[in-house]
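So this first bit is one chain, no partners, the form predicted alone, shown in structure tokens.
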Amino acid sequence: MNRERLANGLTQMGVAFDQTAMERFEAFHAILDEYNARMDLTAVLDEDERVDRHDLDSAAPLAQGLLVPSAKVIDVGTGAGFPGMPLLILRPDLEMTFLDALQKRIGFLTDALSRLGLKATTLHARAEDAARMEAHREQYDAAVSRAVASAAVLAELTLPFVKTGGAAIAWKGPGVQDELTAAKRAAFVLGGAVRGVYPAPIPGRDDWQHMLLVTDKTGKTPKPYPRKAGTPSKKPLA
């Protein structure tokens, strides 16, 4: 791993880190490579690209001050652990839950957490099913997701996890402005309200830019939501 690139990027973003965090990032990259050799976890193999597209990109909410100390956070559709793992490495105070529908990814993350000496919860389930579990419904200060889906779909997959006063944070491309009308309608149905869109630039990169769509949880999510697994993506609320 290119420690200098990661350290410089985090510094430019205004995100605090220490030596332990750098060591854990390096170890996590090694574990990711180990598992990626036998299962498809990430297509980003170049180390510099991985630092930019995975580590620095995942840290964007910290640059914007969007996660309060000791926040209870769920990473919905975490995949190979992004954005949750970089967030946890940089902020071990977070009470993190990694949610994914594929058991092999959850197995990878469980092993990685143990080897990194980090405490977190892993959950193998579809988001639509997990959000109906009493232990997870409206229990989190924040739900984060870098999953590839429309803003309206992500709202239904994340807001039901968030308690009133918390927020859902979704990584979107520059075209998110075109999705805002639908996102606002979906948020209203789900007991939320779109706060706004925050820039999430990667230092030194103009060719790769995410935006953070932040939706506040203003009231309880009605019982019918989320709808059964697969329905949100097939029939978005808006």
The other form holds:
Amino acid sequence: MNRERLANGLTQMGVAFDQTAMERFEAFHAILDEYNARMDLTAVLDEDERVDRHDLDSAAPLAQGLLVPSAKVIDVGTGAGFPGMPLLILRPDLEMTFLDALQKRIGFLTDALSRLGLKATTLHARAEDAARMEAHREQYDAAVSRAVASAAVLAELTLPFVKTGGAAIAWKGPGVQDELTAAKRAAFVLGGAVRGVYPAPIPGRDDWQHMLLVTDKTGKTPKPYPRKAGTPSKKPLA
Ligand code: SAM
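Having gone through the form predicted alone, I am curious about the other one (the form predicted in complex with S-adenosylmethionine (SAM)); can you provide its structure?
Once more the chain from above appears, this time first in line as the rest of the complex follows.
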């Protein structure tokens, strides 16, 4: 791993880190390589791109102060642990749950967490099913999600997990502006309200226009939502 690139990037973003975090990033990259050699876990990127696209990009909400101390956070559709793992490495005070519908990814994350000495919950489930479980429905300060679905679909996959006063944070590109009308309508149905779009620049990558779409949870999600697994993406709310 290119430690200097990661350290410089985090510093430019105004995100604090310590030596333990750097060691854990390095170990996490090594575990990813080990798994990627035997299964198709995530796209293989060169070292610099991995730092930028995965680690720095995942840290964006910390640059904006969007996660309060000890926040309870769920990463919906975490895949190989993004954005949840970099967030937890940088902020071990977070109470993190990693959720994915694919068992092999959850198996990888459970092993990685134990080898990194990090405490978190891993959950193999569809978001639509987990959000109906008492242990997870409206239990989180924040639901984070990257590269899982369109904003309107994501609203149904994430807002039911968030308690009133919390927020859903979605990683998006410049196209988010075209998704906003639908996202606002879906949020309204689900007990939320779009707060706005925060720019999430990656140092040295001026051509990447990454954004965070933040939706506040303003009230309870009505019981019929989320609809059954698969329906949110087949028939988006908006
Ligand atoms: N968030 C990771 C990232 O940015 O690298 C992974 C993105 S990957 C393109 C999408 C992930 O979302 C996959 O791992 C998939 O299994 C998961 N996923 C998609 N729909 C889901 C759902 N309804 N419930 C749970 N996981 C879901």
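Here, rigid core means the biggest group of C-alpha atoms that superpose within 1.5 Å across both forms. All of these numbers come straight from a predicted model, not from anything done at the bench. Residue numbers count along the first chain shown, from 1.
- Once both forms are overlaid on the rigid core, the distance between the two CA positions of residue 208 between these two forms is 2 angstroms or more.
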